[in-house]
Structure formats: C-alpha cells, structure tokens
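One chain is shown next in structure tokens, namely the form predicted on its own.
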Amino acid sequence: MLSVLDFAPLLLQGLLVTILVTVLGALLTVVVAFTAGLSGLSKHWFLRWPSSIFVEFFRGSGLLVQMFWFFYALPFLGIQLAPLLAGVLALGLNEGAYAAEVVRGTIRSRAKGQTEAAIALGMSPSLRMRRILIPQSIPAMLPAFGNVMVDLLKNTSLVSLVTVADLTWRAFNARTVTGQTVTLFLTILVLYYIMSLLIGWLTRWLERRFALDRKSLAKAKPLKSLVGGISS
C-alpha cells in the first residue's frame, strides 16, 4: 500500500511551486502596492482616480472569482495566460490592492512637522517624498505589509484551482491514490505555519533592521543639515 513517505518528491515538487508564487506574488504586490498607493497620494485627478478605482474593484470583487477571470475569460478576448501567470497577477494585483491602502495611509499620517520644514528649505515634491516620507514610513508599514504577505501565501493555495501544480493540487492528486486523507493534509497545514512563521521572523528582522539604521542616520545626519547638503 502506497504511503504519504512515497509521495514525498511530488510534495516537495509542489512546495517549491508554492514557494515560487508566494515569492513572485510578493515582487508584484510590493510594486501595485507602492503604484497605486502614492498615485493615491497625488493632488492630481487623473493618478489619484484610478488609484481609487483600482483598490475598490480588486477589494470589492473575490479573490478566486478574479483568478477564474484571468485564467478562463480573457481567452475568450483573445488573451491567453499561462496558469502560473494567471494565478500570479491575480494574487498581486488582489493583496497590492490592500496593500496600497497601507501605503497611502501610513505615509499620509507621518509627522507634518518635517515635511512642513522640508518645504521651507526648498525640496522638492518628489526629493522630500524619496528622501523624507518613504524612508520613515517603512518602518511603520513592516507589520501591516508582513500580515499581507502571511495573507497571500495562504491564498497561493487558490492557485490549484487554475490547474497550477502548486503543494495543495499536489495534495489532492496523492490522496485520491493513498486515501490517507489526515495524514497528507497534516503534513501540508504543518508545511504552510512553517512558511508563514518564517514570514513573521523575516518582518520582524526587517523592524529590527530599519530600527537600527534610523537611530545610525538620526545620530550621523540631523534633518537639516541632510537637506543642507542636497540643497548646496
């Protein structure tokens, strides 16, 4: 009788697949994120407007219903996309949503004291924005970026249902053959707390990080004589 130990190369198959969305839906996410996020910023109409669009459509609309379009109408537009593509941009496109609205709102609340002071000693809208807004508002978004990511490699298990042979499709498949139905889907909920507390640890080592790298800078370079020397 076929056991879970004799189906172990194709799980592992199936994890890397896993693995291999989680990373590429994160790369996406971070840049939809950061897009719609500070389009969502701007004082102009037409960036701000279909920022707000985007994040209400892709909030608004099912995870899976999204996957299901991408993968099975767009080819009846005459656009075909791979599975892994197809499961990818919908996984992106749906936590980047999420995602922008912790952009937009953390860099929104950061002090105005300084971006007032940054103003009055002549930066630029984009100077203080990449030299002042984003540096400080990364540290705040690490917790709320890294519940994002736990969300979207939970959701990569969705990506089965395109037909990606991902660690869930994987799953499904050797239970039809072994029937040990308990064991394999232990062995899959132990896999994913296992990725899932390695996100928690990379997030928290990040805080750590930009913590350490603030405190260096602040005691280095003071505010004003950083924009003194951009502006001389």
The other form holds:
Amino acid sequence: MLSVLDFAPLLLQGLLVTILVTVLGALLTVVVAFTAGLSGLSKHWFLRWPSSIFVEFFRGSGLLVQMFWFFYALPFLGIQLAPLLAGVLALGLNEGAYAAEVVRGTIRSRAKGQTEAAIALGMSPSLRMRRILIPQSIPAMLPAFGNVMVDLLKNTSLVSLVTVADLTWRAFNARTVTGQTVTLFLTILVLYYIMSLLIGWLTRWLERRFALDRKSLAKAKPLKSLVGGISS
Amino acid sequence: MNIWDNAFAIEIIPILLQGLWLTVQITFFSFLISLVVGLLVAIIRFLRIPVVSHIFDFYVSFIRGTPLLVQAYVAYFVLPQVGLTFEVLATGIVVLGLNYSAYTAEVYRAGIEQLPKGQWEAARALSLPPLRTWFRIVVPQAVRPIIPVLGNYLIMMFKDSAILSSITIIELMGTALQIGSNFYRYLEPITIAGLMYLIISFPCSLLIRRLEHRFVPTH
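Same protein, different condition: the form predicted on its own was shown, now please give the form predicted in complex with its partner chain.
What follows is the entire complex, opening with the chain shown before.
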C-alpha cells in the first residue's frame, strides 16, 4: 500500500496552489475592499447604492453558494470560467465585501475632525482622502484585515469543491488511494494552522512597523513647532 | 433551451424549501452547542487553571486557524476509522457547533473582560460563592453587550452550514446541487438557493444592527 510519504510531493503541489489562491484572493480582496469601501463613503448616491447592494449581496448569500454559482451556473449564461478563476473570483468578491465594511467603518470613524482640519487647510475632497484619511486609517484597519486574510486562507479550502487541486483536494484524493485518512487530514490541518499563525504574525509585525513609523514621524516633526509657525 | 426556465424554477422551490428547513434546524442546534461549549471554554480559560487553560487556549486557536471543510472531513472520515460512528447529520451539527464555539468563547471573553473590576470585588465583599458570582453577577452583565455579536455569528453559521453539503448532508446547498445534477440545470437551483440564504440573512443582519444601537453603549 502507498504511504503518505509517497504523496508528499503532491501535497506540496497542493500547498503551493493553496498559497497561490490565497495571494490572488488577497489582492482581489484589497482592490474590492477599497473600491467598494470608498464608494460606500461617497456623497453621490450612484456610487453609494451599488456599493451597499454589492456588500449586502455578497455578505448575505454565502461564499460556497457564490463559488458554486460561478462554477456551475455561470456556464448556463454562456460564460465558462476556469475552476481556479471561479474560485479566486468568489473568494475575492466575498472577502472583499466584508473588508469593504472595515475600510468604510474605519475611515468614517476618524473622518470628522481630520476632515474639518483638511478643509480648513483648503484641501480638495480627493486630496483629503488620498493624503489624510486613507494613510491615517490603514494602521487602524490592520487587525481587522489580518482577520479577513486568515478567513480567506481557510476559505481557500472550498476551491477544492470546484475541482481546484489545492491542499484539501490533494488530501481528499490521496485518502482514497492510501487509506491513511488520519495522517493525511492531520497533516493538512497542521499546515493550515501554521499558515494561519504566519498571517497572524505578519499582521502584528505590520502593526508594530506602522506604530514605530508614527512615533518616528512625531519625533521628526513636532506638532508644537508647526503650531508655533502658524501663530507667529 | 431558455437560459432561465421559469416553470422549472417554480417546480423546484418546494424541494429547496425542504432543504432550507433542514438548514434552519442544523443552524439552531449548532448554535445551541456553540453557545454552551463556548461559555464553558471561556470560563475555563478565564480561571487560568494550569495546563487545562492552555489546552483550551490551543483548542480555540487551532479551530480558528483551520478550515471548517477540513474539520468536517476529519469528523466524517477519521472518526469512523478510530471506531467512532455517528449519524452524518449529528456529526455535521456537532462539527459546526464546535467550530463556532471557538469564536463564541472569544466573544464571551470580551464580554467578561468588559465587566468593571469593582463587580468582582463587590461579590467577594459579600462573600458570594463562585458559582453564584458567575451566574448571578458576571454572566447576566457580560451577555447584554455581546448579544449583537452572537447574533452575527448565528447568521454566519446559517451560511456556513452550506459546507456540510460536502459530507453528504442534503440541506439547502446539498438539495440545490442534487437538483442540478439530476436535471443538469444548475442556474435555477443555485440562484434560488443563494436568494433563500440572502432573504433570511439580510433582514436578520438589519435587526442585529438595530440591537447593536440599543445594547452596545456608544463611546
């Protein structure tokens, strides 16, 4: 009988596919989150409404349904997506909808005083967003984004259900050949766990980096001298 | 062939509703499990019993760090191999419940930590026994602000239960896939199933947003 070790190279391939899906999904998530999150903050209803419909739709109907819809239902409308593309698209749109709420909520929570100050300095709305609100909000978004990314990593296992040969798919199939169900599933559980921990560590490292940057920034340009400059 | 077949769509709605009913039942029982187990885990972690609390710390971290689908596979394929056989539906309900217990444990912890220190001191000053302190003072006060958060988890659970279709449980998603493969028409069953998830979870999340305004003190 074949052992789990014979399947190590295949599991490794599966691991690489899982990492690829996670990275692609993460990129799409960030793009979707900022697009939908920022339009959700817009004054114009034609930007705000589509954004909130998108967010409610993708958060309300469930990731697996969306993935199956892209994979099984879309071909009936004449659009055939490769399994990997269907999987990444569903992941990115779904996690992006959750992360859009993070973007919208964080920026809105710190918008008031900052906006007033920026308006007082005569900044245009887009300049305010690009130079003041977004850079200031990113460190505050990091913990929540870290959670979204761990969620994304775990949810990549669902792409195995639309025939993408990821880690879960490899283990599921190796199980039928080797019969070593216990070892195989425990191995991939541990692999997923290590990857989740890595994302957690990366998030905390980024949080510290941003915190340090802010401290050094405060040292370089003391607020006092700025105020003094204006009043004198 | 029409792209969207209305007659077919209407025909399959009653079958999908049966699947939806099973989904609702699964969610209800799994949620009960997650509430009870989560509370026990939170209390044990809070008491900081050497070794035992660390084991439960690991439990929470491991469950939160691994996919529900793989956990379901482990329960479905691995447990029978070590001599434990359960009914599939019961297995699914327990897996979903235990998965969410790791999240509810964290929610309870946040609720307990929010409680002012003075409440514990007052209970000790009145020399209340520990069990009465927990169930008369701590839990009732800790629960109020976390009700909306738990509500959000209930909705997420409702949608995540679709994953149990992969271990042959024919709930809403499983029914949709079965109809799809029987008639080789996936557009209608999956779309209607998605709408059913949406129709239930959207009003619930609006309701929870209202509760948040009422229960959670604004800073």
